[in-house]
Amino acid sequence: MTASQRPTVYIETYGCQMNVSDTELMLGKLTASGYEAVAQPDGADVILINTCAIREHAEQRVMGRIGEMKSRMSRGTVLGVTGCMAQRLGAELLDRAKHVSLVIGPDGYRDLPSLIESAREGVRAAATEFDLEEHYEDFTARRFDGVKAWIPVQRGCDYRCTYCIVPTTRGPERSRKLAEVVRETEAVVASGISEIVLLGQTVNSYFDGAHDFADLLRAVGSVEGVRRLRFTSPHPNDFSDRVIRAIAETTTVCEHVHLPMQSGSTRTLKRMLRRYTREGYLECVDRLRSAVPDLSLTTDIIVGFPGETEADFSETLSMVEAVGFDDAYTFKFSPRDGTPATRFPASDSVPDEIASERLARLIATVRARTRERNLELLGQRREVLVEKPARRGGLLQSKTRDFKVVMIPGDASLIGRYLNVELTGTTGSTFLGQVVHQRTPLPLAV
């Protein structure tokens, strides 16, 4: 059978890096089973939409996209919905969209080829059982980023933040064996990729029964050929002294931590069940910066959480100023069915116009701090890894070790290479850079 005769599969991904990694696992499984990956849904034999359920808006987008796919499908096309939204809604999706044949949660990808074959014969199915042993160790991911590799080290979450749907959609926390993570890292490096990103819902709570996250950082960071090691997303409570020492002492670990804060108000944090106070978060920041003085910090912040007062929000703004984040991902609270936050009294709800106004003020505060910090960095020289073409301007997007985005001139031959650049300008959130020295490139991933 020639490549052109192979059945084709198109996967569209929404949501976090874990979903990106899951898409790579599904593509690996299906291409190993004889499928050919294609870049567009039109005419594909199989269309999979890998979904996110973290916010209501994300689900609305996906439902709209599922409807659009009906006109893109050929006769006999199998349309499946995978990921967190599939896990949350289950068979309800089959009722809501009659042209959907498969609904598969994050622990059901092993049976994907057989479920697709059954769907071809008219069998519609929802596979949403949790499998607490499933880590897809025998899968070979079909990576579509040739510059960095997402490597899941942990699935699920044991925290029960009152706003979060993740424990419902991904189940309880379980960690891969350290040796398996090292094995995958070695395979990734052999393919020519030198930046590794370790993934977990609360990645620094990793424990495989014998090794903690400090052990994992040291083991992966010492694999020959690894040049940059990152991780996301950690929880402030799980930065033990051992973990912080490993970050400081493992030279491949980058000088950047994404440290979700969610709120600067202890009162709101308690209602969120974040399990730390404002003071505890600041203590974690101090410990990290004492160990890594040039550390870059980014964060997540929610506004409009039920019961949030103007005083609570003011504490969030003052926390942003006190910490001096390099950037922040900011959101309005989005109620998710099944989470404890939906059971707060209706009188606690923050009107949308107030939440929107607070979000605007928060974004302005974050951007002002980011711009101020970035202006101070102009003229410095940094090593960057060239990642991809920029969306516009004919430039390339690259990134420093401390997670600064730098746009540089050049052609696609530079993608995957390390360069030294001078930071010559800033838009406030990103930099413009000029190449001053080119190191010997690492080979590009095949």
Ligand code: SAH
Second form
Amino acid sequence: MTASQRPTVYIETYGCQMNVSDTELMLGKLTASGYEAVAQPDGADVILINTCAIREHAEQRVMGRIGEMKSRMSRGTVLGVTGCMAQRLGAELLDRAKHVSLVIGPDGYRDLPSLIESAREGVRAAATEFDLEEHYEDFTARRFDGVKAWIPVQRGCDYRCTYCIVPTTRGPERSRKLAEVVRETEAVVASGISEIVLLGQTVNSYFDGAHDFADLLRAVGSVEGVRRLRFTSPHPNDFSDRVIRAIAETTTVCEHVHLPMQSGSTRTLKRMLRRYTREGYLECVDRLRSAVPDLSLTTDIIVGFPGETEADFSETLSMVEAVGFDDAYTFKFSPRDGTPATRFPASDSVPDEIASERLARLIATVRARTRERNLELLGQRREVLVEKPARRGGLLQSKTRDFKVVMIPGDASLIGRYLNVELTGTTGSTFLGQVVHQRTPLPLAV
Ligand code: SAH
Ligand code: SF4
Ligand code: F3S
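Could the form predicted in complex with S-adenosyl-L-homocysteine (SAH) be shown next, to go alongside the form predicted on its own?
What follows is the whole complex; the chain from before opens it.
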């Protein structure tokens, strides 16, 4: 770097949307402090790896990447590790990787500029204090997706699912003030974005001391210029009648809920401390579906949880059939240090071959159900929002309100527009669509 140039920063992001959103906040803070964001690590003055700790595999990937960065750094480059793995391992990471000079947990990003300054002078540091007041209200997120905006409304988690590291890495639950969320929504809309995704670990337990999630949905959903409102992830136990009514009555709220199930067996759910039964989950699905006809439902499922028997697992399979999910993210249980699930007797652990075999059966069941459901939708018309170029075939990738991915022909000038399409084909998971009628185009998102 020469004196006249601004220092450059590169951030690589792993994990969930909350981390993507945190990266946007960090980039906002650093660019406001004089840094220039760059898209490649090579030659960057500051490299940050924003990490995930949810499964062992996620951490292994990051450790590999941290190692690789050694060869991408030049003299004076500051390498920092942020996010959930930084929080979990803290100063231990400084010992494990000598070329890392900063370790910063999710509540420590306010001090990024000063920590980086010190690191440039050779001071290595780990900042992993939780700050229950921290929402980064004065940061302006630097967004890279020009079509939809992720807006965090809650940080941390107060549930204690026995498999999960998130309460350890993100700390206790706290909600932003409704007025702040509305203010950010208005700013986002003014920048040309009309799809909003509200983020929280159990987003529907949102409570800012005066307003609940129903109030929040109604307030954000009625901001002028918001055309689609989504939220992720809700917990089945936090769907009060008020929240369900707000979903049904707020026309901008999309007809899709991601409703993590984890298991279809009450016995397993109990050991996971999910705080609902198989019947309770089904009842939640029924309440949502009666309020919102044609609701699309997706879920998260874990297989091979300690003590899971073949009978428990077949209850998960039968739930996939009974609910008829539009799609599911499926995971093999990964023991996380310090979580209660690691304290079950060793004899409870499910051998890896069995877990792998169950995962394969689960994926096959989910895919068959998704395919069946998607075939039923062929010939229907949907409004889509064009998101980005598709990976293959010179097509564009777009999304329906009910979260179906539709590939359509067209050029990049359509990105950010709403179009009406007919669903003409499906691969089983995604659709091919033909534009049938073009609505008044919205201004292109920038
Ligand atoms: N807060 C969200 C989930 C966050 S983690 C919720 O409660 O729904 C995303 C998903 O990762 C979880 O839904 C779960 O299916 C999966 N997951 C979490 N911990 C895991 C572990 N130790 N092993 C395997 N999968 C896990
Ligand atoms: Fe983890 Fe459970 Fe909290 Fe979700 S609700 S983040 S799975 S502890
Ligand atoms: Fe991973 Fe942390 Fe999200 S552990 S899934 S990045 S909250």
